[in-house]
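One chain comes next, on its own, written out as structure tokens in the form predicted alone.
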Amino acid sequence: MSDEGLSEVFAFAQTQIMSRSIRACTFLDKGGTGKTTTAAHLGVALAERGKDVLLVDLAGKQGDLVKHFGRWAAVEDQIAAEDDWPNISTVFQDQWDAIAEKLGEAAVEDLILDTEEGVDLIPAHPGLDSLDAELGNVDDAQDRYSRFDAFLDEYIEPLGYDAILIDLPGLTNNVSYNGLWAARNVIVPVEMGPFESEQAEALRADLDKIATNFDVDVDLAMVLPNKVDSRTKLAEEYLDAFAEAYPDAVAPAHVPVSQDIRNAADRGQTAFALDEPSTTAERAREAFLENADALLERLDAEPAAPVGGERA
């Protein structure tokens, strides 16, 4: 497509209505940085300032981010018996709609699933595999890349959520764009090491692509050091660094390298869901809870109140 007819498209977003939710999406270019970590923790974060939060996983069949709740069992189990339908493939194709009419309110609350941690969520689907190249069949690029978020202000927006947070597939597709579309603002994980410099410099340089080709703005909104090992000089320089080309962007606290956060992802939960964390998971959560409130204000939203607070 010509970038005249590119623009049209993106110019086409810019007039859709403003969503009352807060929205951004975990992504980069590159697998293992921590976006789904982050997408759970950050999600958690913002429940914990009283906030009612929808996590949405489009990043895969593997489903990381349902077992970050300790919920994959039973989403595998629907997968096995076919009672999986709808599911968040089904929101992109043509009969949705027509589905979700038929369905009514069904269509949408099967899609969620509730945890013990105060989030909601979409998880993924084996659907979403193939969705890149049906997405790649349809012919006008409007249609193409503002599914998701068409999905979100019809039947999302419409449930009162303070906050979606979207965790992306670690490559560019069409699925990405749906998300970018969709969520307009972007939390970028990165490791401390110079290939994840260059990636989050290439991306930085693919959005004010997008925001001067296209007449439409996807934000960097933060830039997080993940995985960082404060005791070695060379974790300290990059850290100096990422604040030096990140100004604006890069979170207020780092995340530190820490096992028990793995372990607790291995046994179905965040950081926030341990009695008794490590001295690194309790870091972590502080860091995450300073970041949530860093994207709150970054955002523009409400500020955030204190657990059990009244809800918008």
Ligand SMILES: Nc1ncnc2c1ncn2[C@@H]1O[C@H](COP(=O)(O)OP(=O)(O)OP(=O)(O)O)[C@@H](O)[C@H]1O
Second form
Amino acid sequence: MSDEGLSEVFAFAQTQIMSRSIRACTFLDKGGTGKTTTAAHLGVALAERGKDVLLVDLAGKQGDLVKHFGRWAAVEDQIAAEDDWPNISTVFQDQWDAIAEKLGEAAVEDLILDTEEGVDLIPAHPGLDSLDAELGNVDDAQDRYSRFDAFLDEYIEPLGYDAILIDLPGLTNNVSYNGLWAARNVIVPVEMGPFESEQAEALRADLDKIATNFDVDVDLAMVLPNKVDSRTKLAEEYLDAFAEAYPDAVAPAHVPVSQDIRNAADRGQTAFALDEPSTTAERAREAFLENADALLERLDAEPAAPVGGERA
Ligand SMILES: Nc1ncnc2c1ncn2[C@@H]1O[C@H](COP(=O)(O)OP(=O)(O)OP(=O)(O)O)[C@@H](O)[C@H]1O
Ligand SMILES: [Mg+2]
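I would like to compare: after the form predicted alone, may I see the structure of the form predicted together with this ligand?
Complete assembly follows, chain above in first position.
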């Protein structure tokens, strides 16, 4: 065999052994439980552990995730200047492959921003607004729900990220289904309350439905108690209840309620960027780091456990 032929064989073999990114999305069919906060903080925690991380905001045009990293103004400027194409909504379109071929590597590079906290990020875009309806017009269900997965496989995996975290809207629609399908692993931030445990139960049933209808398993990778006020007795009871209901999926560390997290977000930072974190912010950081380690351990342990049952 010629040298050239050999190097082609080696290149091919390399792509076969190059490990895929771990993927997860933050999701619960409810607003405000901490999906975006969790995606941002787990992302930075993974980066602190030396991982190359890409965050993707599919959660809607308000751009909450990019706001966490102080890059929203730049994104808004681009949108105002109509210098916002292609964007995250473009990659779902029928013409995406043709667009990507025409633009070459820049097509994907232009989608990705870097941040000061060591993670890369694909921001949201107003085009996400009409995306649910547009996907609804795609006749074939497999095609309708797997477009984002196909995009990650073909265009993002070659970039070699260790982890891809996707932030989803707090409702079940064609966009969140695309996120769940692409990630195959879901992280569910829950607040302490009976309503949340019902939502998490409904999610488990939903994941079962996806598995049966479309022949893909989406694993409940982590149920993450958030905004826990450990001074209250009730919070303790809910923590126990979640631990009992999800013995293998529950996160090893809960995240305390911390005004610092809220303030940092308003300033375009995560709690990791604070020079003088409060006690609660410090505890939140430690919790996210511990949960990031658990996530790596759980997602590296292939194959994933089937939905419905508990994690292996
Ligand atoms: N541990 C925490 N301590 C204090 N505030 C928090 C904590 N986690 C999240 N928050 C705050 O709660 C609000 C909702 O959080 P976040 O935006 O992450 O929720 P979400 O589930 O993404 O909401 P949505 O459904 O609107 O996308 C934000 O103001 C956020 O700063
Ligand atoms: Mg959100």
